[in-house]
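Take a look at this single chain in structure tokens; it is the form predicted alone.
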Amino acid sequence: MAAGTNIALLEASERAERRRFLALPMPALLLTAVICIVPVGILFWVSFVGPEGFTLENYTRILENPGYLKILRTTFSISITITILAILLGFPLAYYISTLPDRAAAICLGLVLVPFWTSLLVRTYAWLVLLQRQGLINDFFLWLGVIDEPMRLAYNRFGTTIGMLHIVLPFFVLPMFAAIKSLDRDWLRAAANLGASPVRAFWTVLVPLTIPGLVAGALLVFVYSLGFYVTPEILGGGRVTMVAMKVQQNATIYADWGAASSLALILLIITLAIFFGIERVLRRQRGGGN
């Protein structure tokens, strides 16, 4: 019986200490569901809430009309582009930095985080003033002869993807380089002294030991995409419009909140979809490897 009585007593202490750490978190979730979820709940209310009652109307909208499914189609084929932009350009420049010296790393890293030092808006200007038609590309193309008149590099898809690229790049890199930076170098010399060279050993090695930290980077670039609405408004010049800029529209200009709610709604929804569909791919893979 005392034997018995010991083992409920110390399963009841552990359940007091659990419920004690349990308690820990729970200013932290409050308040990330005052600020995330509640705002969220009340978009999704409202974009079901007409005159009249609820309806289907906002989403029947955004489905049968074709403008808003262009915005949607390309918004996210300029996420994608980024995205894709992003890891060939940082995972170069991640695997570079590296395999230097932790000085010439860590001066490189700041480098890299150069664009967070600066407002967004202050960057989109600078491109601004590279790219457009007086700007100091073509002023430069123009003076060595390579072109006869300006190129149209601002106000257009080319110059919003070069904008956003810019911005959301540090965010693949970060990542990237502590993935690379956390791999042990003697897998690397072990694929070497088993004859592999070293493109090979790269891509047989290095590039599937770092796929977490890739796909934690791309996602990072691919959801901060989604949302830009700044530099695709003054680089794309109003001809690149994404899903923020028609939000803004609806909530502002036309003061339709259930417009605005519905379609950032939908484009949270696909969202996380995507966001499932890597996760449920990436489970797969560790399971078939397991």
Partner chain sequence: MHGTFEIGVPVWRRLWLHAVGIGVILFLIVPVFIIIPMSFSSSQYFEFPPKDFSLRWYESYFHSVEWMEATWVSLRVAFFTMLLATPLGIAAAYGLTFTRHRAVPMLRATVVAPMIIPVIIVAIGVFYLYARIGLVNTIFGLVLAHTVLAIPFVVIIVTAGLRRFDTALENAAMSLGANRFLAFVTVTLPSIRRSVFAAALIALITSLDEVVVALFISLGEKATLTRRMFASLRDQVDPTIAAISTLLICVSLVVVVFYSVQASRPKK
The other form holds:
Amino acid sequence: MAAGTNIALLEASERAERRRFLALPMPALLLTAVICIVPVGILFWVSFVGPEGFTLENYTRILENPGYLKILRTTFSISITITILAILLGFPLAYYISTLPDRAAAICLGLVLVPFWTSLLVRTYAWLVLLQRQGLINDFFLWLGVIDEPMRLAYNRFGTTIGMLHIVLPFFVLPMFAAIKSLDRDWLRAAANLGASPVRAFWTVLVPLTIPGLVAGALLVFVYSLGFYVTPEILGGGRVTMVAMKVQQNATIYADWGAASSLALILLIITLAIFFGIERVLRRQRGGGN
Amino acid sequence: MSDARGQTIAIRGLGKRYGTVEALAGVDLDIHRGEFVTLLGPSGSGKTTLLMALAGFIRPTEGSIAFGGQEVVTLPPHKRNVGMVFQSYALFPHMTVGGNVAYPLRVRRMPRAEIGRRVADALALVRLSEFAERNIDQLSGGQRQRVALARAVVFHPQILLMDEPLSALDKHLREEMQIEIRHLQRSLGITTVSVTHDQREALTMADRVAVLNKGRLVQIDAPERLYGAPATSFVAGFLGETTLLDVRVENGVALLAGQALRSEQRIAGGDRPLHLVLRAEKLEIVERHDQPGYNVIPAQVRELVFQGDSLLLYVEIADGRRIALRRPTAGHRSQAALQPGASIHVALPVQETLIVPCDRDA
Amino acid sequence: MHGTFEIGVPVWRRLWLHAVGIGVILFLIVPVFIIIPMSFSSSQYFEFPPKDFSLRWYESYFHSVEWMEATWVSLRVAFFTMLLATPLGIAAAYGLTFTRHRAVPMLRATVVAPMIIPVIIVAIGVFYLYARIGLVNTIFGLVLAHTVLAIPFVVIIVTAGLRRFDTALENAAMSLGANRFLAFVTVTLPSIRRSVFAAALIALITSLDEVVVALFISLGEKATLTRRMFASLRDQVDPTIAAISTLLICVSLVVVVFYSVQASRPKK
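If the structure you just shared is the form predicted alone, then what does the corresponding form predicted in complex with its partner chain look like?
Entire complex below, previous chain first.
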């Protein structure tokens, strides 16, 4: 026996092993495909089919109907507002936790995790309790005498925004904290050593180095906000309509699958585009990190 | 447990390619029953790939591996009945010492009483009888290594494989374990293949050492022969403290810087570049340039390093090349004669004059 | 001050940072905890602090046939989702982590897609499918849909566990005579048990908290707890929800405490 023995045999056994390994994800993959991917695909196909075959009617309606445009505008402006607020509140919090001693930081992280793990519905309900006409905030200010009659805090855009912000904030704080914590403390020491004032070190070293994490976190919050359904439905009181709510109405109230799925497809394309962007940002961060 | 239960290993034409990289190529190797063979080579030489192919963790691209005459090359690891000691020991952290050693017996569904007896035997063999109930994280490095050994032999495999078994231990413990493993292997009579990059470990433990370089088997021989008669300059350079010097051959006589070298070897002519092997500890310093039985090379001392039990000298020969040589520490007087700049005669015994073909990188 | 950023910010700036940090933390947790005293109030309306202590809303929850029915549906669905999503997710994570194949990134993307796609889109897709194959209003249909939503979390958590796992341990088990499956069960699985446990817990919570898909495919006596809560919140607010929410918050607290304990326990 010389070189070249058993080549075919070994190749076959290599292939068989690879097949065995690739079979493992198949049950999960199949279930996901059948329950989620394929039906969603069919719906998107439906959005291009009218009574006379292929049509863009569903999409031209979205572009021409001022009602739809208003919904898209509302969705985007609420999502942008929430993203900005999440950065303004989340970055200082993440930085604050990173300055704390280990034990205190662990407690604070635990406190951020409590809402993270609490049912979204429960948190929405909590804001309803706080914000409504006879709610706790109005009661408190009436008692203080600051106001004479209850403010309108819930069942409008304000309430929707606050409730959604509360829900997405942990999604921003947790990765932001990880990004700040992963920085080398020596860089800040080095900056201080080179004569930078602490404030200057913060703005010239810490902030630029955490920007990729900040951008990724902000995009995550933004894309999550775009698809919100439960919170605006409850806290909006019918005065705020976001894309997901219109999709639901079209599907269940009007049973208009074409209208529902065309809007859903637009939402999905924007979502996937942003996720692609997040991945690019994070990859660049990893690539240029050292 | 002195019955020799080892099995022969026959490797033929073994090759492993990753894309265009050849990790192993054309390896032929026969290992006898009960023999201890060490695979020695620098990192990337293919020694670990070869061991992993024997264990069944790496599937070669071509070739054959037979244990006791039976082809095993496509057999999965669990059907090879081969004991293996891993570099990190790979002891199961969620089991006790006894649980680890019992594991191969439990997966073979042995009766409980038999398992108990065999585990006790195996732990006694590595002198850890008291440790059966301990957790793995309560053990020292040397104890872990012994548990790994007990676990690898408890199911009476016919072949034992060891991947850098001692690399995680400190120097002192390493030397102790080398002897211990050697005794254990002899008393069990188990055919053993180990991998190391430490030449001393290879020479201490093995019956034969297989030297690998760039995926190819360069030489396999008993330690004394490997040291005394290296097949190529790679082997010569890898073992011991060696200076290799290019030599030219004219009319069957090797010339070093124009000087003819006497040798007991028949020197093959041809265009192949040849190297003279100069072992630091074989070189002597003599008074006369015509010392009988020696090739004497005039040289100048360049550097002198005191290393406790010996002196390391770097000397320069006529054409400017440097040689390392080692002398036992002598009195101050002779050391004084070896100060940098001193002219000396370096002598190489004729029977130690080795000229080997060159297979090293240019 | 070990493990902290210490760049010598003056005290007055620290004070400002403390105020902002604690303020945001209060914003995050006060709404969650305000529910708890509310649930013990006897009043029909929200009052804080509650005038008198009462278990009225808990009684109304535990004595309501509808709420009990919905709770039972939710618990069953969550339990079976965990039972299905955990092994499927582990198998997928294992296969995708240890295979070198050009299709792996695409397969991974498909498996985690339900986490990325807005849930409303998953919901109308599932509804569209179930309406045609008669799975609307079935426990089985809910379990399948929730399993698809939970699998991405299981895959991500178990993959992280497998990446930290020393594969030499599994190789050792195989060299000692265990086939790959036995080696996985006896060695790999116990080594990554924390990840597996966390993944199962998240699968459970994912199903328990899910609203949107349930809104489309579960009605009447097959409605889940969260679906019924949602309907109640949208129409007219029933203080019974405060009691249910308190119970759900307790579940989250148990999870967080469990998590912190796991994280702070030194790794063996």
